[in-house]
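Encoded as structure tokens, the following chain is the form predicted on its own, with no partner shown.
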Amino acid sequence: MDYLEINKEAWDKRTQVHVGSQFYDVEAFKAGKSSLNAIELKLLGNVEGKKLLHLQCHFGLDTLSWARLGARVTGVDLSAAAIEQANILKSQLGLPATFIANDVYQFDNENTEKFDIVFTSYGVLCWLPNLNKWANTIANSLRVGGEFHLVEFHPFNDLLSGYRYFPQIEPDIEDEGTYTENCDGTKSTVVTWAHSLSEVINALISVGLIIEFFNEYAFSPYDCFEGLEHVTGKGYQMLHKGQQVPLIYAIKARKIA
């Protein structure tokens, strides 16, 4: 099974849907709206003048939002269709950015640059079978003193939805639609893997990165799961037996040698 080709095909199709969705609201982005959320803006702080690598960047809204804040950005994504759209957007907006169509592991084999920041966010880890290789990509891409930032959906919610929490060699293979409001019901085969919090943290530690920050959040900026309710000024929450479910977590790590 070639999971890369299967997932690439799915994300090529999703990109065409996402570009026209209100969820991503490309027209508002073109008009100056940032796609970044308060969590990652606070976590990264001032990025002006810094070299920033965005892994699994989709069609580049967040990458270009960092560019608007002064970062020198490179975005990497498996989907050639997504990278094509990212390049169209950067040309339309006149923003400096480099976009590369590649999977995370192959990028590590070919990259020779060092970055001040590596960033990745929201629904990225489930597409990767091996987090140790992912962590190697991060460590190899950072200069000494550089920072890694992850903002990700919490796996506790996946567990409540009937998915695995603990990692296994065999992936989950499903036919599913996409998460934007304009999904027409068309389904694509996707291949995903479960990753526990301990697996994520230990993968980063194993390549010598120092964990400086770990936090969990009860509110998501996105209304992209069943059972969420909006809380004014907070975002979206989920209650299980009357108690808040952790929906997002964030990690900051640093390369010290």
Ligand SMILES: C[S@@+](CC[C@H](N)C(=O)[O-])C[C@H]1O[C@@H](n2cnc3c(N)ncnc32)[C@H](O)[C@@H]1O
The other form holds:
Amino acid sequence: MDYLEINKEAWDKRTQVHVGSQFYDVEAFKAGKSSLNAIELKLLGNVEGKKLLHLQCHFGLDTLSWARLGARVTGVDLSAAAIEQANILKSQLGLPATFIANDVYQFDNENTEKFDIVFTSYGVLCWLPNLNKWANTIANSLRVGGEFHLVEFHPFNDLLSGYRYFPQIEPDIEDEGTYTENCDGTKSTVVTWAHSLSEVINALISVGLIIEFFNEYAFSPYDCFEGLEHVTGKGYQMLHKGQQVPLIYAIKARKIA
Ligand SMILES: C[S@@+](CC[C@H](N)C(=O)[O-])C[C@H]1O[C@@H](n2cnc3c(N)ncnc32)[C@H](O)[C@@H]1O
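Having looked at the form predicted on its own, could you now put up the form predicted together with this ligand?
Once more the chain from above appears, this time first in line as the rest of the complex follows.
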């Protein structure tokens, strides 16, 4: 099974739907609205002049939002359709950015540049079979002293939705629609892997990155799961037996040698 080909086809298809969605609201983005959320804006702080690598950048809204804040950005994504859209937006808006269509692991084999910041967020890890290889990509891309930021959906929510929590070598293979409101029911086959929090943390530790920050959040900025309720001024929450479910987590790690 060529999981990269299967997932690439799914993300190429999803990209066409996402570009026209209210969820991504490209028109507002073009008019100057940032696609970044309070969590990552606070964690990364001032990015002015920093070289920032955005792994799994989708069609570039977050990447270009960092560019608007003065970062010197490179975005990498498996989907050629997503990278094509990112390049169109970049040209339309006259923003400086480099976009590369590639698999994360293959990018690691080819990349010779070093970055001040590596950033990746919201729905990225499940597409990767091996987190040690992912962590190596991060460590190899950072300069000494550089920092890594992950903001990801919390696996507890997946568990409550009936997905496995503990990792397994064999992937889940499913036919799924996408998460934007304009999904017309068209499904694509997707190949995914569950990753527990300990697996993520240990992968980063195993490549020598020093974890400086770990946080869990009860509110998600995105309305992309069933059963979420909106709380004004906070975002979306999920209650399980009356208690808040952790929906997002964030990790900051540093390369020290
Ligand atoms: C949920 S999206 C990322 C979300 C992003 N924060 C956003 O909303 O714009 C996941 C992205 O991972 C990309 N992806 C999946 N597998 C990949 C791989 N092996 N290498 C690089 N990118 C991959 C997909 O093409 C997709 O654009």
